[in-house]
Amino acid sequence: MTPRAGIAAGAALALAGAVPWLVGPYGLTIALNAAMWVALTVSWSILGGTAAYISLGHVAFYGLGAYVVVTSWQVLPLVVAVPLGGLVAGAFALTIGWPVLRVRGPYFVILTLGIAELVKYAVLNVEAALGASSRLLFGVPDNRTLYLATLGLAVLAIIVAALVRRSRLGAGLVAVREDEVTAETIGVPIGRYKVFAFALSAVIPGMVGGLMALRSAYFEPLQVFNPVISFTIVTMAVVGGAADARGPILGALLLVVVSELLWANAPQGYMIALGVLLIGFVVFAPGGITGALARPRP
């Protein structure tokens, strides 16, 4: 990172940290949404952007983290429960990684979506057996505290993703993206790399899910395991440019702003407009925002 880029990043972080004291409740809600989506999208890009393995199952990690925090609420301290949610999500990803990552392309996409649905209905069955279809949470932190914690996770996700891209692991994942068969032929341990990246990409979503469960003070499995969360993560990554380190951040911020404008001005056409936006980027700017910015000018 150049000195100028470092100064810009430091200024942006300082401004983001000061947001709770600079804006009102509505502005803080938007900032919390932005921090959440940046953390989720950047974490997803550790595997999805670097190795081009498009997962629609990250909502499972988000939901598992939420479930761990909710079931341990007022039993474990929050500083223990949230990391525990991340570890449970990472352990689950590590467990399913070996068989799941043996398939590629559209089969991997469909399989991850199916696993997310399987986890959702497993939790629903557990809750039904316990006689607790939903849970109310009392004494949850305010939005200012949740924003600062989520912002910390977003920064952590950016740091981890940057370290992965600069490491041997990142180089191996890029080799997988370019030509997986050739990478395996020349001795890259692609199986180990993919599983480790998959597990690593699940930890922060698990912690984010735990914090977001507290945000609403109400837990309902169908809400936290909503597949729209996974689709939104992928959309943000594609719009920003998943292959570039800056892409997931730009895509998440852009779609948060666009979403707020659409909800305010066209609530009935919200999903249609987002779908048109995604199609437009796929057709006219397949490299996303970062790809369009890097394109040489005529």
Given for the second form:
Amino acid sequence: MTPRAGIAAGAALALAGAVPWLVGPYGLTIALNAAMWVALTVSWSILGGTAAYISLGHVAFYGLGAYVVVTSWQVLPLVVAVPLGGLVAGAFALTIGWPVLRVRGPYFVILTLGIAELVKYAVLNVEAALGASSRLLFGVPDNRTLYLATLGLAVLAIIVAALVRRSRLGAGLVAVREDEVTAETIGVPIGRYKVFAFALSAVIPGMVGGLMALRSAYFEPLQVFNPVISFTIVTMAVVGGAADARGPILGALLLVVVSELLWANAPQGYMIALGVLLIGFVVFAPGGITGALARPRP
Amino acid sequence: MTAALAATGLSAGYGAAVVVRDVTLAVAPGTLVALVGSNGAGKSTLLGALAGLVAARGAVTLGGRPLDALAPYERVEQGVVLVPEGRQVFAGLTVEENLRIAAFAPRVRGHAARNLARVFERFPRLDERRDQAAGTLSGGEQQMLAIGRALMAEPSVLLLDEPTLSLAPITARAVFDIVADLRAQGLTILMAEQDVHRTLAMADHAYLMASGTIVDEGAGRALLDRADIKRAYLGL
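And the form predicted together with its partner chain, for comparison with the form predicted on its own?
Expanding to the full complex; the earlier chain stays at the top.
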């Protein structure tokens, strides 16, 4: 990072940290959404952006983290429950990673989507059997606390993703993205790397899910296992440019703003406009905003 | 003398399909050994099995040490490096990125800068195009890059799979010159190639493959002089 970029990042972080004292409740809600989506999309990009393994199952990690926090609410302190949610999500990714990451391309996309739905319905059935299909959570933190904690996770996700990209793991994942068989011929332990990156990309979404479950005193599983969360993550990454470190951040921030504008001005056309935006990027700018702005290689 | 690379009773294939059957071969240190045969003879599958990329049964040793249980990346760490058929350069990366990323094995990570300089010295064409996306290189340049990438991993045995495939005759000649040069510098090479005449002319030893098995072997020149080989492989 250049000194100028470092100063800009520091200023942006300071400004983001001061948001609760600068804006009203509506602005804070938008800021919370932005921090949440940045944390989720950047985490997803650790595998999805670097190695181009498009997971449509990250909502499962988000939901599992939420479940850990909700079921341990007022039993475990939040500073324990949220990281525990991340660990459970990471452990789940590690467990399913070995078989799931044997397939690639569209098969991986469909498999991760299927696993997320499987987890959702497994949880719904268990909850139904226990007679606890919804829960009331008393004493949830205010939005300012949730925002600052989520902002911390977003910053952590950015740091982790940047470290991965600069590491041997990142180089190996780039080789996997370019050509998986050839990556093996240069000595990349592709199986281990993919599974580790998948688990790493699941930890922060698990923690974010834990925090987001506390946005309301009323909790039901369908909220946190909604597949639209996974679709939105992928859309944000594609729009921003998943292969570039800045892309997922840009995509998340842009779509949060666009979503708010559409909700406010054209609520009936909201999903249509988002769909058109996604199609437009896939067709005309598959590298996303950062890809379109990048200087073409000779 | 212990073979640099040896296979004993090696069978390999994809799922239920066994493509290579009961192959036994040895590559002496510092020699160029050729695998020749027609399309579908099993040459690429055999090289893939030696590199650990294709499921195999049988014994593979490197300098007498067994490789059978090692994954592909562990074989690269031991020095067995494959240049795959069709070059398979990382098209979206630059020439320099392709080379730098190939210094991946822990054994060579500390030598990346030195090896990069050596590769650029050997292939000035790549040096000229170091910032160019690899996918935009010509076929011959891509083959140089693929070989250069393998050299970044400091191979003790280089496996070359059809290095002249789809290249213009003049470019193919240049690639053969590169292989001969590497051999002259003492690198151990096992090369699968369809240009039987040129390959046998330069190989220290050669194995002829047909239908997944080795059907004949001998010194390259001696095989080239045999009338039956000329009839079967050269149409003479």
